[in-house]
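Listed next as structure tokens is one chain, alone, in the form predicted on its own.
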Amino acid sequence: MQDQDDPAAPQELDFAEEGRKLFAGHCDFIWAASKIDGLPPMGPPEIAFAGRSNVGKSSLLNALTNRKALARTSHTPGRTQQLNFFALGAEPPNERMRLIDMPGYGYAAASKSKISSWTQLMRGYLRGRASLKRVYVLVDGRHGLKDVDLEMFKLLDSCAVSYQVILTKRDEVKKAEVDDRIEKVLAGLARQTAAFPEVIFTSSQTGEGVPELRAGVARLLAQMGM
């Protein structure tokens, strides 16, 4: 039982409730950019979701917002080919923040020109977007970190963009292996300069970890005074 005199206890409960209310509100697609000069004007804080192709970015966005088709999901890797912007909390220009679904990386079957185009778009966005406050890097919880994930970490470190790892597909990982997966990811993050030292294990199918991620986003907004 938590100590009622512990000031951290109600604070954590507040973040959980704030996160629930934030993601239960208005959320709509507002913009798509396939080139860096096609980005929308900067406005409210932005959080972006990155990860290997088919890691479950769109499914997690749908789970976070309690919607079935906010972001299009597909079993075909490389489906997301642009930066997709979603307004959260109210209609523009009064939204609390924006969610960005980034193109998946590491999809070798795409043409070299297309991979180059995606890479340039992501690099340009990460390096020049003052409104970007955090990138959530999704990692397949069944397999853990791959070399392409480590390359993404290096890019984020070089851009001085705060990022946090979110493991996906927890429902497909044995319970006895969950803690070990988290520890290995944390070990892989130990030397990364811009990494947030916390890992959340999620499942878009069962909802595990989703309330914790919502609470984390609400905490991030509170830290910015939003």
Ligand SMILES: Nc1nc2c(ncn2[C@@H]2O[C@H](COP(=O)(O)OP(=O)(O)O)[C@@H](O)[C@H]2O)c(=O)[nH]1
Contents of the next structure:
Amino acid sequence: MQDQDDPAAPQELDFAEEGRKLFAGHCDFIWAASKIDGLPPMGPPEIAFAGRSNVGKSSLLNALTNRKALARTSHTPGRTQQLNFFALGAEPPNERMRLIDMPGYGYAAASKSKISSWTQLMRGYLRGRASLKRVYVLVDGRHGLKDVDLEMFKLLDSCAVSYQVILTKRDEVKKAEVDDRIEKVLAGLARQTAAFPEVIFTSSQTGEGVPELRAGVARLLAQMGM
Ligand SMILES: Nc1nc2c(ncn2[C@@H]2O[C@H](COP(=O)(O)OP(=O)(O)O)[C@@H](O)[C@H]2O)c(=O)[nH]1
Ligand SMILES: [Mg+2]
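Okay, that is the form predicted on its own; can I get the form predicted together with this ligand now?
Then the entire complex follows, led off by the chain already shown.
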């Protein structure tokens, strides 16, 4: 781990309990935006979850927040091309932070107009959203990085938004292949300026990696003094 040698740096372990508490609290859907002029007013820190369609985004959001169907809201047809906002920790306006479920990308059958409205919405949100602290880009652990993921990294770099890769579906990956999968992602990220150089391998089915991700979010909040 990157900051293990620095005695002043907070250790991930210290944030495990913080992270658990953060995600055990209130969590509710508060807002959906399909156009850039439809965003909610800025409030507490925001973290967003992005990834290819079917990567396991909804499942991970549910696992993180211990819900069965929190992110089902975004499953409703017609809502998939929206940014869905969830309040975490308490009800607005006292929520500690917001989770944002971003519209999936890389869907083979997507039309040109759909892709262009996706790009407009994403770009509009990613630029100039001061409260957005990090984007977690989910990548299917069975397949590793795809070209569309690299496109997403480019977009995030160009918007100067901090992001971190989360591998999903660890339960479907052979133990012997886990380290290699992580190494390959790190290598693919080496030249991406805004990428956080750590990968968490999760499974929404077994819960592996979920406490680590919660702890990472708690550490992020702590680093901002929140
Ligand atoms: N084995 C396994 N399957 C998963 C996991 N997470 C999601 N899936 C499956 O992958 C498919 C897509 O998941 P979903 O969360 O809807 O993906 P989304 O489109 O990114 O929101 C569903 O069939 C899920 O059951 C996981 O951790 N392990
Ligand atoms: Mg989904």
